[in-house]
Structures are given as C-alpha cells and as structure tokens.
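In the block that follows, a single chain appears as structure tokens, in the form predicted alone.
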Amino acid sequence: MQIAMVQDKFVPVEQLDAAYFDRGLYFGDGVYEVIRSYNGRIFALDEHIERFAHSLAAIEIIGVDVKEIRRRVQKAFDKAGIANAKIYFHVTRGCGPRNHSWDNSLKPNFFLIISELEDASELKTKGVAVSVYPDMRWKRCDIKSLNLLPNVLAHQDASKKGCFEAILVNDAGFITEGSSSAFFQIFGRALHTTPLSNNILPSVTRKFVLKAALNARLELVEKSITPNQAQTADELFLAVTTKDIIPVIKFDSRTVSGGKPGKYTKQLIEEFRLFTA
C-alpha cells in the first residue's frame, strides 16, 4: 500500500504527476548547463555541449543524444527571440520508485528554460564584494551536477553579508572557486587561478578568460592560493557565464585595487568582448 500527500492534500499515488518521481528531485541525479547569447548569437555552444556530454558520461546517464540536445537548444533559442538570453537546461536520469540504485531502462528527462539576461554593465563598472565560505561540496565538482546545496548555502551566506559572491575555501585552506563562478587574481602582470582538477568546474568562461589573458600578454599562473594571499592581489575578478568578467573590489571586507576595477581587469573585459562580437 502507498499513500501520498501534496501540501495538506492526500492524492492517490497513481494520480501523481510523473515529476514527483523524478530522480533529480529525490537525489539531484542529473546534470545541467547554463549558456548565454550575445546580440542574438549563442556563445560557445559547442564547448558547453561538450562539457554536458562529459557530465552525462561521468554519472552514467545513457540514452541521451547530445546532438539532439544541441538541436533543441538552438530551436528553443530561435523561438524565444531574445537577443541576450540565459539558456538553462538539464537532464535527469528519469522517473521511478525512490531507490538509490537505478534501472538502466529509465528514460532520461529533459528540461529547458530561456530568460532574458539582466544588464551587468554596472557591475563591470563599479565592481563587487565577495566573502569566503568553507567548500563543503562533493569531490567531483568537474561534473556539473544538480547537487548544488553547498553552493546555495555559500551564496546565501554571501548575500546576508551584502556580497555578490562566496569564494570557497577547502579544508587545506586554499581557494577553489566561487559558489557559481571562477575566481582570478592578478599580481603585477601575472594572472593567477586555481588549476583544474576533480574539485574545480572546467568553466567555459574560464577558458576564454585565459585566451583573453594571452592576447593581453599577461603571464598565466595556475596555482592555488589562500584567502590571505588573495587579499594582497593587485586585482581580483570573477568569471561567470551570464556576466563574463566581473571585477572584485572588496574581498572579505578588505578593499582591493583602490576600491575600483583594476586596469588589467578592464583590459580583459575588452579582450573578452572581442570573442562575443
């Protein structure tokens, strides 16, 4: 016998919408992507689809044609008609009884939503504040999974402090990345960032930032640093799909680069813009 209750109402189990049995709801058993467009053109679609395929394979979701996912993304974007759009989509393993193990006969579920992006120009002009938070995530952050509760708690903590983003610090005392962004430091003419590993998301925006840095003739240094070291940087900035490069002017209440976006950060913003033209 089974009974179900939704809010305060009893519902026959056989009448429940299939969404109530989605493994994404029960276990976060799925992967996702966020893509953006600039002036009517999707940016870095191939790179995002490639990462999505990696995430699917890493958690063994089978039966998903990534070429079909790409087609759906483009079709939905064309129908939406939003020049500067945020495109979110995910695939879960499917619907079934709540068991930790799964049956490979499950049919994966696809969901997509497109919305208009907010203008980030003021953030780029003024810069933002960030605060540190313990990195409590699982050990496979290279997989863009739906398991985001630690990220949510970190971001909420930052919001309570009046900050734009939380910078995550692992048990060894080193910065990994932001709760929803990549994190960069500039010392002199050297651009520093945490090296990729299983504990870091292979950010698509990060990849283009590194290309921009080479074009700007900055030295690239992939090295983990501590929050104390980050506070001594000449410049700091974030990289995130929906806003690309955002200068950081305050790190844990300490002012960075005189409280305004640094010259190399501004140069990288301009270099990045060339990729989106």
The other form holds:
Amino acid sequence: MQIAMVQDKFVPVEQLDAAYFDRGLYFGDGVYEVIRSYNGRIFALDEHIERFAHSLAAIEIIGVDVKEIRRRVQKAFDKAGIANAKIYFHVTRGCGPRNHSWDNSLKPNFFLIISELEDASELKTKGVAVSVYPDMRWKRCDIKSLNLLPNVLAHQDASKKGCFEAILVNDAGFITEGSSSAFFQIFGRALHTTPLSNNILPSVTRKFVLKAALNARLELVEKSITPNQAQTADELFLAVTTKDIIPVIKFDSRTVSGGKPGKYTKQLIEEFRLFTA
Ligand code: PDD
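Given the form predicted alone above, what does the protein look like in the form predicted together with N-(5'-phosphopyridoxyl)-D-alanine (PDD)?
Next comes the full complex, and the chain you just saw is listed first.
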C-alpha cells in the first residue's frame, strides 16, 4: 500500500502524473544541453550533440539514439521559427520507484524547450561584475548533469551581491570556471584559462574562443590561476553558449580593465562573430 500527497491534497497513487516518479527529480539523474541559434541557424550542433553523448555514456544511460535527439532538436527549432533561440533539452534515466540503483529496463525521458534569447549586446558593451564562491561540486564536472545545486547556490550568491556570475574557486585556491560559464583572463597578449579536466565542463564556447584567440594571434595558456592573480589581469571575460563572450569589469568588488571591456576581449567578440555569420 502507498499513499501520496501533492501540496496539501492526497492523490491516489495510480492517478499521479508519471513526472512525479522521474529520477531526474528524485536524484538529478539525467544530463542536459543548452544550444543556441544565431539568425536562424543553430550554432555548433555537432559539438553539443557530441558532448551530450559523452554525458549520457558517463552516467550509463544506455539506448538513447543521439542521432534521433539531433533530429528532434532540428525539428523543434524549425517549428519554433525563432531566429535567436535558446534550445534546452535533457534526458533523464526514466521514471520508477525511488531506489538509488536502477533497473536497465527504465525508459529514458526526453524533454526540450525552446525560447527566445535575451539580447546580450548591452552586457557586451558595458561588461559585468563577478564575485567568487567556493567550488562545492563533485569530481565529474565534465558531465553536464542535472545535479546543479552547487551551481545554483553559487549563482544566487552572486545575484545577491549584484553580480552577473559566480567564479568558482576550488579547495586548493584555484579558479575552476563560472557557475554556468567558462572564465578567461588576459595578461598582455596571453589568454589564460583553466585546462580541460574532470573539474570543468568542456565548454563549447571555450573551444571557439580558443580558435578566435589563435586568429587574433594571442598566446594560449591553459593554466589555473588564483582569484588574487585574476584581479591583476589586464582583461577578464566569461564565455557561455547563450551569450558567447561577456567582458568582466569587476572581480570581487575590484575594478578590472579600467572598468570597461578590454581591447582584446572586444577583438575576440568580433572574431567570434565571424564563426556565427
Ligand atoms: N551552462 N561551465 C558550466 C558549469 C556551465 O554550466 C556552462 C554552460 C559552461 C559553458 O559551456 P558552453 O560554452 O558549452 O555553454 C561552462 C549552460 C548554458 C547552462 O547550464 O544553462
């Protein structure tokens, strides 16, 4: 016998929406992607699908055809008719009784939502403030998992401080990445960022930023730095699918880059734009 309650009402268990039994809800047991389009064309779809396949495999969700996921994304995007769209989708392991271990007969659930992207041009011209927060995440941050509580808490802390993003700092005192973005520092003509490992998400935007940096003839340095070092950078910026490159003009209350977007950051924004045309 089982009884269920939703808010203050008893609901017969057999009448409960299946979504209440989704392991994504109980355990964050699923993986997701965020993709965008520029002027009616999806950007870097192959890279996102490849990362999604990696995430699925890493948490042992089997039997999902990523080619079919790709088709669904394209079909939904075509139907939405939104030129600058944000495409979110996830796959959870499926619905079932709340047991920590799972049964491979579970049927994975797919969900997708497409919305209009907010215009990021003002953020790009003015720049944003960031604050630091401890990186409390697990040891597989390379997986784009639905478990985002540490990221959510970090981002909320930044919002409370009037900041746009939280920069995560690990136990050893080094910056890993933003709570939902990659983070870059420029010293002279050298572009620094955290090396890829299990400690950060392999950001798709990061990959294109590194390409843009080569085109801009910047030197690449994949090395972690501390918040104190970041404060002395000539320029700082964030990179994320939904906004590509966002200049940072304040780091933990200290003005950086003279309080305005730096010249190489602006150059990278222009180089990046060429990939999206
Ligand atoms: N976040 N690092 C983290 C922890 C992220 O969550 C994200 C993206 C990035 C940037 O990755 P990409 O360039 O592939 O978007 C880096 C998405 C957008 C989100 O969770 O909404």
